[in-house]
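Next up is one chain by itself, shown in structure tokens, the form predicted on its own.
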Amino acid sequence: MSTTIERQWTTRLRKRATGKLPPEKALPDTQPAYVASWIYVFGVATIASFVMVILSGFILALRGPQWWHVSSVGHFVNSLHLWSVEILFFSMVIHLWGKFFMAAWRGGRTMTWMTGVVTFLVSIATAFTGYASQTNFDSQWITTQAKDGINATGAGSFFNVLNLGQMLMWHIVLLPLVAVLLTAVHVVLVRLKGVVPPFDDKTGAAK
């Protein structure tokens, strides 16, 4: 019996799962001494601005544009989701530009940075096409403006910046998926390999 449990496929997957990933490699209760410094500060602003993001987005969604156009509320909760935009991206490039200096694909972390560089284009697209979902003036300049150049690339066979229903979709539904799938897989990168050292520093080299 024991040998049948070892062989099932969901056995062998917590096994691998815990033996890469201990509970206390997942959630260590310590850091090492340079992860005080304030470079380090701006991965955690971005996660915790995207989760701002994410909530008053949802919100927004539940709601609908005419109510964050004519609700005192909603004129609230439209600006709240504004501003963790422009604080998501303003933590995100200092994080970015902070790593790149680092070369913070380092140790075996080539990974950990490629997938933070898609997380980055990826969030460029998704804020694209909620400037584009406003229903007001400005979203209707914007596609206006971009139209042709996505057209030029051939990418306007398929992403029509004109169809209101579509860039809602994109905005809502399967950007955002893409962005918390891909932001989950880096966090699991950074607690498998470790947060990458100053260069004056090798006790924090990947295992």
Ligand code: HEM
Contents of the next structure:
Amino acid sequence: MSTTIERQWTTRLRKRATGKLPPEKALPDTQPAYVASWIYVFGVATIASFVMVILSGFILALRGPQWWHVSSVGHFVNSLHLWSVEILFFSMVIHLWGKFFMAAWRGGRTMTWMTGVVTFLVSIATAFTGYASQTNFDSQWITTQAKDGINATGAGSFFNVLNLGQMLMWHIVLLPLVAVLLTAVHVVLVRLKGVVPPFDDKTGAAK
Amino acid sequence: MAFLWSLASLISLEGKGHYIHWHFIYLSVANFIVILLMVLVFLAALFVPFPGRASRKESK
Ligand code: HEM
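Switch from the form predicted on its own to the form predicted in complex with ligand HEM and give that structure.
After this comes the whole thing, all chains and molecules, with the earlier chain placed first.
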């Protein structure tokens, strides 16, 4: 291959990406024996519920914010959206506890843990703007209560919880985008580093 | 469907909510139940054997 081709950014990027994360490592056939435990299922359960949240959110966005108040199908999709969020947080917290007690940040996995922490915080903000976008008495109560707390931090100058349009945009555009990107980085980092070995594994296998 | 309605009437959603207040800890009974369920599922995830685990060990 000529040197000009080797210096192309597409060539360099491909070589770097496939060198660090070859397909067999990105989508492996087998996992170390200790991964055969239910606790490892909760990361994927979190992804699965997140997919349901996004899909039901797409349907809600298609029909607009009046639909779920007046149609029984709309109400059903709204409930699907809420309950997927409940399962998302339920499994995310169990995933977090699991990773905390196995100190899964060991062996250069700091960024895996930290992207998890930030995804958790972003998910809370996303859920909050969702509660603020319900357009019912509940959202009215939540936002009028929250405004004082948020104004007291100074963030109220650019994040106005009483501005329904702004809350809806944060909820359906900005925050989901950040959450999806962070989740993708989180999972790629897990694949890059491999699953953290148990505490008593002195052999260093699978490190 | 009627069965589901009768389930819903097990819990009265009329009137004011139920809260647990213990020193500075203040949370609704509903949230408390969810936290208890999370702890239970966490413990189950640790102790319930994962299907196929034994056979996997033998083959190693
Ligand atoms: C949207 C939220 C999240 C998703 C979709 C997600 C997904 C995943 C998946 C699929 C895995 C690999 C399988 C597994 O071990 O369960 C994983 C690993 C991991 N997660 Fe998460 N996670 C999320 C949030 C979090 C949070 C909140 C934390 C902690 C603060 C966290 C910390 C970790 C760590 C440290 C690992 C690496 C485990 C290892 O290397 O063995 N994650 N995550």
